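There is one chain below, alone, in C-alpha cells, taken in the form predicted on its own.
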Amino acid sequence: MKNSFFVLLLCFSLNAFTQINSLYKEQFRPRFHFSPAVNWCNDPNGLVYNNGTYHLFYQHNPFGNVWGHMTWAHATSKDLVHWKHLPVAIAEEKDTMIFSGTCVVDKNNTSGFGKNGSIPMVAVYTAHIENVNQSQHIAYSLDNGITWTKYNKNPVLDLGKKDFRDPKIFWYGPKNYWVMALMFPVEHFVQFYSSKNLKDWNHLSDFGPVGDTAAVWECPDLTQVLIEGQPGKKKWVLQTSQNVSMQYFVGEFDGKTFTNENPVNKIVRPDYGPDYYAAIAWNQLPAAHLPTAIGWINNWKYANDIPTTPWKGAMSLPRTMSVKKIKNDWVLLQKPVDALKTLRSNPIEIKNTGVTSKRSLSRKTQQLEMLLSFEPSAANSGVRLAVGNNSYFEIGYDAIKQTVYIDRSKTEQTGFNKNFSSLSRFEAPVSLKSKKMQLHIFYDHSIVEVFVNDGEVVLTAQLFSSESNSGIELFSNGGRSTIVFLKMWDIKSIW
C-alpha cells in the first residue's frame, strides 16, 4: 500500500512537469509571483538557505486543487525572484498529514544524522491526525533537500493534543541551542522550546494571550531584523496568524523569553489586505543579507472556492523586514526584494500632473509594477486597476479617515463565495508625508500587492476579471489631487 501511494505520488509530479510549458498562461494565472504548476497549495514552509539557493517547500495536495492530503512541496531559486519546480519533498503516510514547519541547515550535525562529511538539512514538522492529534516530527535530508528520511523515533514532542502545531526553529548562538516556536491555537499563545539536537526538547517559556485573539493562533515565526537608521542595532519581531489574518509584535528575545515591547492593546498587522497569510522568514540567509519573508496569497474563508485551474494559492512576493519607531510605537516595515527590478521592461513617466474627476492612461495591461506619489484631493483619491466593462480595481486614500485603503467591491467576478462578495474594502491608518502619499503598487492579474510609504503598511489582495479589463485610471473625488510622479513599468513573466 506504501510503495503504492509513492507510486502515484511519483506519477502525479511527472505529468506536473511534462505540463510546464504549457502552463503559466492560463486566466488569472500570476506571472511574477510564484504558483504551483498545478493542484492546491497554502503555507510556505521550510524556507531556507543553502549554498547560494533557496529553498521553498510548502504545503501541496498533489491530487487536487483543493485543500487535502497535506504534503511538503519544494521549489528552489537562486535569486528570490525565478523558481524552479522540485518533486514532493515530504509526503503524507496513511492517516499522517505532513502539516507546516521550517528546516535549517544543521552545519555542524548537531543531530548526528550526517554522514561520510555530509552537512544534514533538517525539517521539524507537525504531524497531523485529522480530529486526533498533532505532534512534531523530523526529516532529514542529504541531498539538499531532494530526498528525505523520517526520523525512526518521531514524534520528538508530542503532548496529546489535538491542536499544537507549526513549529519555527531557529538557531540561537548565544546559548548555543536550537529554539523551536509553538502554536497552542485555541488557548492563542505560543510556546517556546530550546534543544541542543534537535530531538530533545525543552519548555523555555510562553507568549500570550495578546492582541487579536478571535480566532486561532497558527504559523508563529520569530526573526531578528535591524532597526532603520540605526546600524547595528536590532530587534525581535514575532508574527501570528489568526485563521485569515495576521499580527506582529516587537520586542526583545533573550534566548528563553519574548517582550513584547508595543502596548498590549494595539493590534498591528504585517498586510492590511484580506489575502496574506502564515508568513515566514527565510533561515540561515548570508549576514549582509536583509531578514525576508514570504506569505501565502489567499484566505480560508473562500481558498477552496477561487475561479482558478489548474492550480490554486499562490506566494507574495518575498518582502525584507526591518523596523523603526513611529510616534513611539514600533512598526514593522516591509519591502519588495530588489531582485524583482530585474523583471522591469518600457518604462512610462508622468510628472507634475492635476487630476479632477478620473484620467485614463494610455498603457493597458494586467501585468505592471507601480510607484505612484500624489498630494491627494479633500476627500479621496488614487488609482484603478483592471479597468473595464464597468469594473474596476481602487487603491486609494481617504483624506477624511486619513486612511489607505483598497476596493474590489466592483471588480467582475465575485459572486463565487458569498465570503469573497463580502470581504471588499480593507484599510489602514496612514499618515501623509510632507502632504504626500506614497505608494509601490505590484498588479499580477489576479493578485495586486500595495506597500505604502515606503513598506510601513502593505495591503495585498486577490482579484478575478477579464483579461480584456486591463485599463488603468487615476481618479479624484471631492476637487483636485495632483500627481508628483509616476514611475510605470511592465513586467516580465519569471516562467
Ligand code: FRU
Given for the second form:
Amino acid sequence: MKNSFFVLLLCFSLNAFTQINSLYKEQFRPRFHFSPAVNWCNDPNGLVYNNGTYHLFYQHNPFGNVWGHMTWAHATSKDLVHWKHLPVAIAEEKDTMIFSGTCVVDKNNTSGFGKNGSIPMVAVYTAHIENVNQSQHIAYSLDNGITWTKYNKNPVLDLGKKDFRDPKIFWYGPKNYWVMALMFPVEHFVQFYSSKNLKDWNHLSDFGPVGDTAAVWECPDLTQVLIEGQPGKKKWVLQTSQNVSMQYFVGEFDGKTFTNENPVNKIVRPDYGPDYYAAIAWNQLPAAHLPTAIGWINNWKYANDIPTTPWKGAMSLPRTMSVKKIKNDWVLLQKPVDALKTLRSNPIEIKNTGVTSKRSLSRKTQQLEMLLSFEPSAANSGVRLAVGNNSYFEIGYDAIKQTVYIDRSKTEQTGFNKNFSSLSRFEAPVSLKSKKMQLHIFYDHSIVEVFVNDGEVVLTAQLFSSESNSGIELFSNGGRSTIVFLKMWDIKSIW
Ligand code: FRU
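With the form predicted on its own done, generate the form predicted in complex with beta-D-fructofuranose (FRU) in the same format.
Let us now look at the entire complex, which starts with that chain.
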C-alpha cells in the first residue's frame, strides 16, 4: 500500500515535471510572441504603461481552450519583449462576461477611487450578458492591476442595447477630460464620449459608417502619432476591426469630433494578412516613447479550431506607429519595436547574388528574423519558409500585379477548418523603392509577420507545418531576381 502510494506520487510528479518542462516548447508554439501558458486568448485589453511596466490584459477563458467565460487575464513586461504571467485580473460573474476594454492610470484621482494618496488604475470594459445586453462598466485596482474591485454603481453607460461594446479610453489634455471611443457594431459607427471622473459620460460625436462595413465593427482605437519627417507634427489614427480584418483612418481629433483626411472610398488596413485583429495602442507611454500597438493573431472565421494545445491565440509583436503622406494619402507606418533586436543571434549575410528558379539557404529554422532587399524578377520572386515535405509558405512580390503577397496554400495542416484553407493568399499593392523590394520578416513556428517597405504594408498569417519543415528558400519565377542583401538571425525564445 505504502509502496504503491510512492509510485503514484512519483508518476504524478514526473508528469507535472514533463508538462512544465515542455511548456512553450509544444508543437506550433510561438517562442518570441506572447501567448497564454494554457487556454484560450483573444483581444488585447487595457494596455497601459506605469512606472516602467507595460501592462497587457487580454480576453481569456480560464476554463478551456475555446472562446467562453470571458475574463481579463494579465501579464506585464519591462521591455515589450519578455512577459510575466500574473493572476486573472477581472473575472466573469454569474451571467456577465468581461468583454474588451481599456485601462488608465488615474494619476489625479479624478475617479476618487484612490485612498490615502494611492493612485488607482481604472479599467473600463463591456459587461456582456449573452443575447440580452452590453453596457460599459468600470473597476479599479490599488495594487498595480493585481486585484480589482468592480464599481458598485455599474453600469456607467447603458443604452439598453444588445451590441454596444469595446470602450477605448484616454486622457485628452487640451480639454482636461477623459475620452471614450465605443462601438456600435451592427450600425458600423464609433461613438465618442467625454468624462471628468470616468463615471459620468457625455456624448460628443459619431464617426461612420464609412469604409469597410461588410461585417460588425469592433474594438475602436484612437491614437495620436507623429508624422514621419515633420518633427513635432502629429495626426490621429482611428483603427477599427471588422470581424475578420482591420481598417484605419487618419485625420484630426479636436476633443469632440474625429475627421478623416483620407479619401472616403478607399479602404486601408493596418494589416493585409488574415491574422491581425482587435489591435489597440498602449495608454500613457512616456512622452519620448513612440505610440505602440499590439493585436490578436487569429481570425474569427476559424479561431476556435486552430490545432494548438494547451493554448489558443497569441499577440502580435508590439508595433510602433507613425504616419506619412504618400501621394495624396496618409499611410500608417508600423515597425516592430527596437527591443526585439536583443533576441538576435547567429547572423548570416548574403549580398549581391542572383537567383533563378530557386536557391536554398544552409540555415534551417522556424524561429528567425530576416531583412531582405531584392530586385524582383519579371513575374513572382521572394522567399519561402517552412520548406520541407513538398510544402512551404511563400512571401513574394508579383511584378505583374505590383503587389506583395503571402501564400499559405502549400503549407501543411490547412484542413482543420474550411475557412482556413480557403483564406490562403493575401496581397497588397506596393511600389518598389529604387527598383527594390524590402521585406522585414519574423517567423515564429506558427506565425509569420512581414513588414514591407519600412512598415507601409504589414501582412500577418498563421501556418501549421511540422517542426521538420524548417528549410528556407529564395525563389524567382519568370527570370532572374537579385538579392541586394539578406540578413538573417536566429531569434531566442523569450520563455
Ligand atoms: C473582438 C470581440 C470584441 C468583444 C470580445 C469578446 O474580437 O468580439 O468585440 O469585446 O471580442 O471576447
